[in-house]
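The chain below stands alone, shown as structure tokens; this is the form predicted on its own.
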Amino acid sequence: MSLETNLGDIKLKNPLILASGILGASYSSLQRMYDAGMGAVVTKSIGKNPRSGSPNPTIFALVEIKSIVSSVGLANPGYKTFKEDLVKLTEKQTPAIVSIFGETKEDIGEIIEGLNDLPLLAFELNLGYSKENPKTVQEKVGIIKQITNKPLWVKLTPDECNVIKIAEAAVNCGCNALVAINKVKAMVIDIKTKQPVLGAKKGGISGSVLKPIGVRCVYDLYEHFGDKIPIIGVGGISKGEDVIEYLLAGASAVQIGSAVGVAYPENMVRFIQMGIRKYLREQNIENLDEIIGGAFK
């Protein structure tokens, strides 16, 4: 039984990838998750300049629905400082994807040029933090593809009016994989204080509540593109059955975020892998390729 999967020219030992934003702020946490059994790791989103992010509190747990409302505000040290951690990570030959964001194509271009000398697995363009349209996506993807020959993944948000149009713009400009989905807009108001619980007031939701939305988005993308572009599913994954559901919808791999933000994330990774293997045994399936897009067969 093999858990290997392919994302274009990239081969991973298993379909589990650490999602951006969770345990991705330093070399030690990223390496820890790869050593725990992840097939690859994605860093937190990195910008051109240091950014302090949103005021506290930035995270609020909705325990009853196993979800999190947050507004971290893309806090990060900037790509020049973060590069030190990336150097350590790549020296260990850890398959790392760097999530990047930028207001303009010029900012995006500077980040790519600054990190392009590292042996990274791919770049991931975060489109979930600002209003995007096909034109801005084309500009950002276009500048990246001009500068680097490394694979580019584009992370989509369902908050856009038409995810397919945004995805088409990215694919037509040469992106190498689609990542779906980013957080969905959300907020929580404390009825006693009558005020939003987050320092930034508004935020986005992640965790279990996101899974049906993510599965639907992956299904729509696979229905439109088929095998033309690899799809990576994200949102609400906490057990092996969740991974299988995304694969059946058309994903070739998944990213896991909120579920590993626990005391012993290594145990969560093992638990998810056990669930995948159990399903494959029960279905007498030898390779993951046999179930990718299975909901269409």
Ligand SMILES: Cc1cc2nc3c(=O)[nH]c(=O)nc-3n(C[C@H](O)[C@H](O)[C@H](O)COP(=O)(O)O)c2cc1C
Second form
Amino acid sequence: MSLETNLGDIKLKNPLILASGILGASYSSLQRMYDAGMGAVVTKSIGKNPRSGSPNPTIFALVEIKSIVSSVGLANPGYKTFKEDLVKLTEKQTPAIVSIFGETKEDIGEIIEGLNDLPLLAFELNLGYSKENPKTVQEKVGIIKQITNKPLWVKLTPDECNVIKIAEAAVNCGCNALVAINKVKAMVIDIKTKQPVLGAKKGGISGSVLKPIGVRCVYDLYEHFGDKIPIIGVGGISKGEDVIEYLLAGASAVQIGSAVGVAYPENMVRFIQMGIRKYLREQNIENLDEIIGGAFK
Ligand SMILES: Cc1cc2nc3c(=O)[nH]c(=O)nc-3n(C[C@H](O)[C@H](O)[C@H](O)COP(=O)(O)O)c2cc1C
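For comparison with the form predicted on its own, please write out the form predicted in complex with the named molecule.
Every chain and every other molecule in the complex is listed next, the one we just looked at coming first.
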């Protein structure tokens, strides 16, 4: 039985990828996640300049629904400083994807040029950041494809009312995989203080509540694009069964975020892989290709 999966020309030893923003801000945490058994790791989203992000508190756990409301505000050291961590990571031959964001195509072009000499697996463009429309997406994807030959993954937000139109713009400009989904807009108000709990007041929700929304989004994308472009599912994954559900909806791999913060990564990765293997064994399935998009058969 094999857990290998392909995302276009990229082969991963298993379909589990660390999602952007969780333990992805330094060489040591990224390397630890890979050593724990992930198939690849995505960095925290990196911008052109250092950014301090949202005021504290940035994270609030909703324990009863196994979810998190957060607003980190894309805090990051800027691509020039972060490059030192990326050099160490790639020297170890860790399959690394760098998540980037930028307000303008010029900012994005500068980041890609600055990091393009590293042997990265791919870039991931975070579109959850500013208000996007098909034209801004075309410009951003277009400039990246002009500068680099590395694969480009585009990460979609479900807050965008027409995800398919945004995805189409990205696919038409040559993006190599779609990643769905980012957090969904959310907030929590403390009824004692009568104030929002997050420093930034408003934030986004991730964790278990996101799974049906993510599965629906992946299903919609697969229904529209079929095998034309690989899809990576994200949102609410904490066990093997969750991964299988995303694969059946059409994902070729998945990313895991919030669940990484609540368990030892080594135990969590082993637990999720065990769940996948158990399902494959019970269903007499030899490899993941047999179930990708299975909900359409
Ligand atoms: C604290 C926190 C920080 C995040 N930062 C980023 C980020 O920098 N870039 C990004 O594309 N997504 C970011 N995300 C979104 C995750 O990558 C993921 O899409 C989302 O949390 C859903 O997956 P999950 O339910 O497994 O957490 C962040 C999520 C959390 C909880």
